[in-house]
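A single chain, nothing else alongside it, follows as structure tokens in the form predicted alone.
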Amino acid sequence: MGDVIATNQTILVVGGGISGISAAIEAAECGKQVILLEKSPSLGGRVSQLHKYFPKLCFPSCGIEINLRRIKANKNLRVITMAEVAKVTGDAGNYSVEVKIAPRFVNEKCTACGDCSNAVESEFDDEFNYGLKQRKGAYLVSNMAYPQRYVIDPRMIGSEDANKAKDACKVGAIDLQMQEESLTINVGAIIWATGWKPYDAKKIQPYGYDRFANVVTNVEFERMADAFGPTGGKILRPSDGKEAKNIAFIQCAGSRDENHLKHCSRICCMASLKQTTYVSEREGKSTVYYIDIRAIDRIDDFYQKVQADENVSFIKSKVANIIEDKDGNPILKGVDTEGYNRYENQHDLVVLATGMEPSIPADAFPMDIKINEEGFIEADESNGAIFAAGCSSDALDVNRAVQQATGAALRAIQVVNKVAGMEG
């Protein structure tokens, strides 16, 4: 890894998804000392695997290259991948951060010519797709991953395969000796970004997520409409392969319940409503089934927009269960709660709109720090000068995160500058 020079005016951010790079450019470009943490070997995070952003359904890769460009030109920046935080101590303007560094096996020689995974025939479930996919053991994480360098896959080493993907690269890039590193570093203060997962659907007994393969969550729905899917943009019943016509879009599952997540996770809403545009630009068509729709402002526009499409229609409900018959279609069953009808209704593919949860549960923290009920990052005087950025500290969109990430890199600043103006 080499030295890594850091004092207690250098702000360390933990998380490379869009909120800890936004924090991380933020603080960089204003003249201060960043070290930026990812645990996966690629930045990007959720945004990076998204296929549109709502409202205005443009494609992400165009924002995060901007952000990758302004990373690369900053000097005040470095990035760190494969990389999480083991303990934390020390007070506001110094503290002290143990981190773990995986081996990536493959070195900064590295071209991405990709004759490695050409060479090699392990597969294992693509995480960049949600599992929906294989990957290759020798792989670069998507088209977008920066750095843009290969990984090898830990559950190869020792095989015939691994030193297969090695004789391949003419570079020498690839290192199967690697080990994990440990390294210690002291900064004045820390932005959380460590961001947030989608609550696990398999706890939604009725809707049948683990037994019937045409129940997918609105996460894997958005990776099958991207051309780089694991689809090629196709919208697929996983069943059998045909094009899904009729879709079913259920809101709130596992959110707003006292059984599962309490909370409203916010952005819902707007990615189911993103999603039947997905589904009608493919001339098919979507129904909603929802409690309440949250949509307010430039939002409600697109709301209406939606509301407009002769090919999305809503239902006021919350479906009670899920069957299935004979062919592997869902049947949604339940009450419409403005006509109380009863109805059985049968799809082709059911997308659950699963909420958000943090990233790290509440007892897995590597520091003391407040949380709250639903396990985010409280703004709390006892957290001294660690600041939590976007959805560690709530759920939030894409846009909102962006913004509190900038908060949390001028409190980071901040704490930073009142360090130097005591030590100068």
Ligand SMILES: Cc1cc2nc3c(=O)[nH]c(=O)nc-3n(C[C@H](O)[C@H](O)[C@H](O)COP(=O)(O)OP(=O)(O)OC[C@H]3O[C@@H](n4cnc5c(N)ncnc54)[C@H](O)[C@@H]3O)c2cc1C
Second form
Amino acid sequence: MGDVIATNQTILVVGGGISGISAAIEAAECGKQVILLEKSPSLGGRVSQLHKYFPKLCFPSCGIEINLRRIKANKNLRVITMAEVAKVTGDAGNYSVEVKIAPRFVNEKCTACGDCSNAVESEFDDEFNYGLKQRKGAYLVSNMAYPQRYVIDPRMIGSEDANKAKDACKVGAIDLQMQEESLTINVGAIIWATGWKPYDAKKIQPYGYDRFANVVTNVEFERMADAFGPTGGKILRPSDGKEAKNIAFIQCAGSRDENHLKHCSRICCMASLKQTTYVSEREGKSTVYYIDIRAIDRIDDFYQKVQADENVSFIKSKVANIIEDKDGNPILKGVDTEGYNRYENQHDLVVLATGMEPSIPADAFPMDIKINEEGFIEADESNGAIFAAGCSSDALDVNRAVQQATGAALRAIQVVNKVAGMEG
Amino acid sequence: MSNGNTALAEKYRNNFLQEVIANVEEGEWVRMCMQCGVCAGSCPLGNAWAHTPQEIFMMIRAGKREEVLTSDSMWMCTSCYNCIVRCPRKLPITHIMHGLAHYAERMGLAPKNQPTRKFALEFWKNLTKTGRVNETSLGVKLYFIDGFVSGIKKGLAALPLGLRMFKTKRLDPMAMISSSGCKGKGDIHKILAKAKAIEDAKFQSKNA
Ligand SMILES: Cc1cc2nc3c(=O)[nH]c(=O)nc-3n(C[C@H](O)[C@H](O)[C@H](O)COP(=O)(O)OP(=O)(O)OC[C@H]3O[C@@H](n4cnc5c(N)ncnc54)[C@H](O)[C@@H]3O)c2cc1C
Ligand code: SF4
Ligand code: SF4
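After the form predicted alone, can we look at the form predicted in complex with the ligand?
Next comes the full complex, this chain leading.
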């Protein structure tokens, strides 16, 4: 790790998803010194794990590529991956931040040739694909990973495989002695953009996510539809590998529910509508079970388009429970609200439209911060110069998350400008 | 009671929801229902009812007073609590069902021959008479609930079971004639009378 120079005119951004990236770039392009910390080995966050991206249905890789180019071009912006904040002390305009950096065991000499990966045998669950496939113990997070630098899984350290990886590297980029590093940096303002995580579907007992192989979540479904995903873009049933042609989507799975997340996660209606297009493209049929569809403002056009698709049908009903027949087909039971008809519908595959919860649990923030009942950060004067961006403040789509990140960048710039004014 | 029914129907004219909120136990929850259908789909007896809880709640809002209060649906609830644990709005559905049944009874609109209702009344009579349930006499009443002939038939069919219960001292035929009841029976009667007076007064003052 080279020297990190930071002063109380520096802006720290925590979390390298689309919100953190946007806030960091905006501030750096305004001429401010910015440090961007990301916990995982690569920038991109959850957007990089999507197949396509509503409302335009383009691939997220192109948006990310534009942002990466802006990052590389900006000398005011310093990116540190595998880094987490341990503690924040101080006040607006003058914070001291303790940062812990986990060892990657691969230094900047890495050319991303992949020789180390080919040399090793150990495999682990692939986090990028939500554990739907295995990856090697020496790996690149994804094709789009930034930085384009391999990682050695710490669970492999001390094994024969680790040495094989080291020996395979022709440029000597692998350093198995790397240790966790700590550093303390001084900054004037902090943008908090640690994002969201999917609600744990196991907790929705009647839907049997942990009992039935053919019940998956919407984030997993994004990977299943992706050409670089576990099934090469074919939508296959986890139980028997058959192509799924008759797919059910269950809305509000764990959201708008006093027993789970009380809030509406806001994006999952749109996500399911988008995912029906993946199914239609593959000549399959979709059935969406919903309480009410919450497609907001301009996105309503998209809803109308999906409604016009004859391969997509809608059933106004929250599914009561799922059982499985002897062939592993999920059977959805419930009563619809338009006519009160009782149904028992068989499908090939069920996608639970699970909602978003904050990635950091309420009691795990390394600083004092005001959060609301749902655990999202609330804008409040007592937060000083710590500003939330994106999904750490609410369940948002990318468009809104980025708008909000820009707002946070402006607030942070105002703080460091004031510091500069006083010192200048 | 049916006079009370006319008065209340008049008082809350066109607003059955308000009537339920004011008078039915846990009735204020009805307005929280978002019509998702989970309770309807979760009720193990759902297809045996005329109306599921979801429907009953919508009917209350739609002002279908007569249909709701004369319905046998809420009498079919077995208190399995499946709906309560799943309702995303945490409505105490089971309790509302019982509250509605109770209110229908008070209004004199409950379906006269509904078996659960008949059994509930028998049970209450049996219990309050002596302060203790007399299982033998309650059981016999239950057998004859649909009339003499059907009672004899059911009795004969269950004879082997009865004999076995008799042998293992689980059935005491003498209890039919000599039932001592519990100590302080008189006090229990006084307590119940007082409770009824309080409840009636509360009801009257609310609906004066
Ligand atoms: C199934 C599904 C489909 C979706 N599809 C779309 C779509 O098509 N279009 C759309 O607009 N939106 C979509 N969304 C919403 C979209 O995913 C979010 O708007 C977006 O991810 C928000 O980005 P973010 O940067 O706020 O959070 P994240 O993407 O969660 O990024 C947060 C980043 O912070 C890092 N981090 C976490 N904790 C720490 C820490 N302690 N220290 C440092 N770093 C940390 C994480 O590793 C991550 O990189 C979808 C959501 C779902 C559930
Ligand atoms: S966005 Fe749709 S699916 Fe998600 S919680 Fe809100 S209403 Fe339910
Ligand atoms: S489960 Fe609850 S919210 Fe849903 S219809 Fe039944 S009572 Fe209403």
